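Below you'll find only one chain, the form predicted alone, shown as structure tokens.
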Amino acid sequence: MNAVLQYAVQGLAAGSFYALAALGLAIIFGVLGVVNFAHGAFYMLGAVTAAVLLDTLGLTLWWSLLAVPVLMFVFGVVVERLFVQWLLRLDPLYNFLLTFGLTLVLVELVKQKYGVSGLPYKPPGILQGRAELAGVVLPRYQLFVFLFSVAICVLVWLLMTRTRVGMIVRASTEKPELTRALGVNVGRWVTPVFGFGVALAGLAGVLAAPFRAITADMGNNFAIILFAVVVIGGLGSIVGAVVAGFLVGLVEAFGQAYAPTFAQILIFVLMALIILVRPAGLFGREEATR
């Protein structure tokens, strides 16, 4: 039982991180209908920016958690204004190709600037070491990531359900045509929503900096897992992204414990099974799959 509890806690900790990282991807698709293939690259930029701020300005993790999302929000707004907005009315494939090309450009620029070796990043001393609670042992930083990610997910949920802006964005995500019919200009929320999604990706990158290798390619495999999370939860569903994030974290943790060779494969087996039973995902709308 102790082993099962240990793996469950590790899975929830990893799942909270996946949930946070997938939130931005789900929000962007829900409001814009854009499959943002560059989400992994934005995640990578968040981690790289945190490492650069630490190396050049001495800004620790605490400052990066505040500064990097703001910088990434601005960067996301610029990307949307310069590129994404011109393709929104065309076939979604065009924006997919655009964000795929943007990923290649960003990854190559980072490689040219910082090379292919990982950038160093250490967490604050207070987050180093291990913590034990009820027989479960976790690195302190992993515990911090869990608590911080859950807090951000709750804040995003409160923003979406308890504020007028959030209700408009949520309505635009879940029933865009009805929202337009009620006189809400969904288009005016496109730019800030895209920036917000990019900021969440950057924030996830900052959290990943101390425990993942900071390289130009760090977002490639991670983005594939995030797409699996979003598909499992339901394309465009914010709640679905969070629930699926925790579910994928648990599957990965128990897979690494009992079948490490197939741990990553199990995530996509789960995705395939859910699509077979419910093509729209756990919380997705049927029309989102058409």
Contents of the next structure:
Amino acid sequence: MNAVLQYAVQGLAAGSFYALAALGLAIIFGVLGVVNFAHGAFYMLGAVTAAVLLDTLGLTLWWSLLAVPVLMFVFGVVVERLFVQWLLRLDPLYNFLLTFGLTLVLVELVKQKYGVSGLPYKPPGILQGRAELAGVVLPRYQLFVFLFSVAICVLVWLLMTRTRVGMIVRASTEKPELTRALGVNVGRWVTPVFGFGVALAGLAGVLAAPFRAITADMGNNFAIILFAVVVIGGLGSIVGAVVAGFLVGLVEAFGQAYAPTFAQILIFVLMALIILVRPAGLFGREEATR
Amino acid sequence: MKSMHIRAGAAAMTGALLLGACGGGPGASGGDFTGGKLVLAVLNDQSGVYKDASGPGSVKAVKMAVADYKKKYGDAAVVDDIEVTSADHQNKPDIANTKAQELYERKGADIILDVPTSSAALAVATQAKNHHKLFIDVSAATTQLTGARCNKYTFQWAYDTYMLANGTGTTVTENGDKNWQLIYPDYEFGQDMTKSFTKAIKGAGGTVQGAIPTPFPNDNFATFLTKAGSTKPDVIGTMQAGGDLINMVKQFNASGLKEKGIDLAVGLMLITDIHSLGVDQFAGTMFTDPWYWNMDKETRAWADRFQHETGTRPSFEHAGNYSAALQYLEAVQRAKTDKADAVVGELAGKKTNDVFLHNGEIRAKDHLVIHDTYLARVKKPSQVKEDWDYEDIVTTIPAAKAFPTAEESGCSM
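Form predicted together with its partner chain structure, per the form predicted alone context:
Below, the chain from earlier opens the complete complex, with every other chain and molecule after it.
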């Protein structure tokens, strides 16, 4: 029982990274219709930026959690203005290829600048060590990652449901034509939404910095699983992305515990099964796939 | 009369063409060197995961060996024109295979050096055998290179999986950590290492409670670690390398296993790994090292030169490439030719010492280079006196005990 609980928390902690990043991916896809292949690279940039800020300016994790998303938002806006916007009217494949190319460029630039063996990162002392909860001993950092990402997901959810901006974003995610027909200027929100999605990927990267290897390649494998998450949750579904993120984390953890050889394959088996039963994903609507 | 001239001319031309196709006769400098020069090629990872550990630094190290050779022999050198070239194999066996052909056939390489990634090194070994040219492996660890798939033209210079497993597995078990859990990436290197470790641990009287395969690459080891810790082993042995090793160590440190008295032993670790993760994260970790830059005055002096050239301290792979190139050049000097068979004859069986090889012997029977190796422990941050000062040498493992015997390696040429 103890072990099962431990695996569950580890799964939820791993799922936190997926949920945060997938949330950004889903929002971008919803509003812009862009399958942002560079999301893994933005996650990597978030972690690398946190490491560089710690090394050069001595900014600790707490400050990075604030500063990096802001920097990544600006970076996202620049990328959207410079590149993505010109391809929005064309077939989605063009932006998919663009972001794929962007990934290669970003990964290579980081390799040139910081090498391939990775950057060091020291988490704040308070997050080191273990906490005991109901007889289960858990690393504090994993608990923190889980609680923090749940808080962010709730915040984003409030933003989406309680504010005018959020409602517009949701409306244009789910029924873009209808939203336009009602006189809402969807185009105005395209750039900030892209920046926001990139910021969320960067935030996931900052959270990963103390716990994972900070290398130029860290986003490559991550991006692939991220796409499985979004497909499982339903393309364009914001709730779906979050739920599927945690679900995939749990599948990964229990897979690692009981069938280690198949841990990663299990995620894709789950994806295949869900597509088979619900082609639009867990929370996707049929029309979203059309 | 005229037609005879033409015929003679044609014959001469044909002869010249044939000679050209065969790689030419005696070279311009008059010595017995193909094309009048000696070409050393470094084939390794210039852009991927092994770039920092070997990569461009190894090319520099080979150039340092050439400079030292020229300085030592001056006018007495049997060859003046020595070229060092390099190519990127991106750790892919198919690319390594084509690059090796290109280097041997078109770039006139007399020797290929380095070649990390076992599958890529095995491909190059086959090309060396087919072309009758030399290949000295420095960075690839598979025992097959000088074992089941050995050949006359292939040498293994720095280390192999047997030596890593034997050093760490045996010594750590003998020091009291009897019960092991192994975690390994599920591909050739990981499986090979796990076999070697299991053998070494059992040989030293320990037990392996479990061996857990993981995906490769992988960034989440939390659950694997919990599972490994559940049987309460004395030590967890990880065969992860590069970025995966860093993921593993960060998550091991967060898991609390260390505080429960469970040690971490690492199958393959390079000084670049310690440098990138920070010495505090690795403190106390045990591993086998073929060479360390700060072992003695001589290694330190060489490391100073290397740092002057590249800006970083050398890994054992850098030093290994320097040593391999230097001993090759010495063998060429003795053979007075670049003809592979003559140079192999000079290398095989040679006992030697240099900055990398301590009590070294280029074993004639399987072309495995045996030398003293070291069990190292990562220092505590408080013990570190300067940048890159990361390792304490715990024990020296003498050459004869560090590597498999010629009978064990199972090579027949």
